[in-house]
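A single chain, nothing else alongside it, follows as structure tokens in the form predicted on its own.
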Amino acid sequence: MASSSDMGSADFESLSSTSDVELLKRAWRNEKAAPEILPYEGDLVERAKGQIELVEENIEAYVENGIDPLVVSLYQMDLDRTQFLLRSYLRVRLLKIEKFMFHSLKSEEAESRLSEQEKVFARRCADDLAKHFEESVLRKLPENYQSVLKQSLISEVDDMVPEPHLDTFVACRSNSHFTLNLYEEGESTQTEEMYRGDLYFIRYKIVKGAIESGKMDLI
């Protein structure tokens, strides 16, 4: 049987030193600060779940083998931290889905950012909310005002659907040196040099692509 020191030196930092935990923290921070739902980090979430299960198994084995309680507590603290990050990341996304459910379902680009489970959740929320509005309010209104998505049937757009405000200003940090166009595509061209480690306060839609590509992080 391996000693506690052997097991600790071989396996400690199984979560804390892995880059996946840092990537999960980064995904959570970006998701929390972004005004819209970001693309789902499916592979990262699955890897984090696998690591969590592995460490849980290790902790159980350590307890059964009488490993030093201090070593076990270090594992447990590291495990709790990773579980918190994963749950917080998923919770933030669910809150955004509840807020922008109709927008996410009517936009192919927005819907593509959701996992399959999130799509099911969004559809269920939208159906339940539409049914509630119809039974409690809409059926009592004139026919032209019975839409969940529009103020009236003559509206050309779904003007009752909340959408993310991409003009929101965000704080971000550059992860590399690159050139950023300060205008949306087709508007104009004015570039700015972004340097690694520098902080910026800028409209989200300007750095949207850089955030998703990993060139910049929200803070």
Contents of the next structure:
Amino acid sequence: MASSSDMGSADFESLSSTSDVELLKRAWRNEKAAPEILPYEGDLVERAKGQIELVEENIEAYVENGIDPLVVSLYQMDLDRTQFLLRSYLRVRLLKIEKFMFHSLKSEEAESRLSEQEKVFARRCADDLAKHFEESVLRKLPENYQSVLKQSLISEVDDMVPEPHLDTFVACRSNSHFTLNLYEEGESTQTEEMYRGDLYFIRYKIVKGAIESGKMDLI
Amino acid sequence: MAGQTDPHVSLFSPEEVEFMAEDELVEIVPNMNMEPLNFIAGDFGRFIPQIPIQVPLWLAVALKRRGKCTFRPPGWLSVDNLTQVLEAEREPQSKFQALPFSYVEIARLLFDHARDDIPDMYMVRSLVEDIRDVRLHKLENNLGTFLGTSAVKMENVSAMEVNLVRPFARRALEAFYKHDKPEAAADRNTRSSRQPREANDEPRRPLRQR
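Given the form predicted on its own, state the structure of the form predicted together with its partner chain.
Then the entire complex follows, led off by the chain already shown.
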């Protein structure tokens, strides 16, 4: 797959194989590898859930109708793999929400990346943690130091909120041929030609856009 | 070596890397009749005795375990090709040779489940092991030649290899980037006092001299 000689077949493959499982796998890998929470793939998750339910029903029907146990077990394996992807995807997101809950609730942009259930989870988490900190520590501190979000009253910004570290480096692979600007605006104009299948260690901020538009995948 | 696989440090566990490799297509020759399988992952079949067919590796292994098919080992997994690859990998200053992204995992699964379908199995296995070792050694050496502070191209590096060097490469590149930034010093001072250093609790190891 990596060599340039079978590029043609790989291209063809990408056209024909955009099944939801492929998309889910991509979403899972990106979510695992990205330092921040990515926008929630709501439609995809709903479709995957629907397909999982359908297959579950089918499998029950197969068992009742006495279809070859081999065939049933193969369908079960396919189902298990999809369920694993879906669960792992949702769990990775929960882990990240726990890590960055105050940050996720601070701005609308960050909050819009979460699903409705995730928002509820983040809020409850944040409330519980804030309550716990207040009861156990903060109330006993001098008045200036009682905020959960700030070091002291004189802090201008919320400096006690863990934020995702976007200057980190990620491994990613290109899905198409395009030119990537290697620096943020104002820094430099150096660019790099990306070809399909090329693999890079690259600063996350630079490829963030390309990942969200599907031009690159995190691996 | 650099970036030893500590499950808490590496992003994808070995099982997860294998899980991804199991979706690669391989060719099998079934020995039974079976209607097409309409999986969530796609449609495969129908299966007709002696007619080769492409299926994902996990399905191939499942059928093989029940004695329902034989594998057709992929072309790259032959003594001839692997010998060539190994020689090329051993050339000083050579690039990484083109191998499937998941070559380690695919080979491993075939060795575990389809040993009777691979000609010269023992030879092939030891070649794959040698290639893996040579490449890991090379990868380790290459880490010393990282250039640029924004993007580093890794040609023909496989899934397992990326996963292995990722923690080290990430820390090294982060450090390079920090020192390269013009406003680095000022920024760092304000940041370290202001920001709790993102929620990253990995131990910070200094760059080792090698």
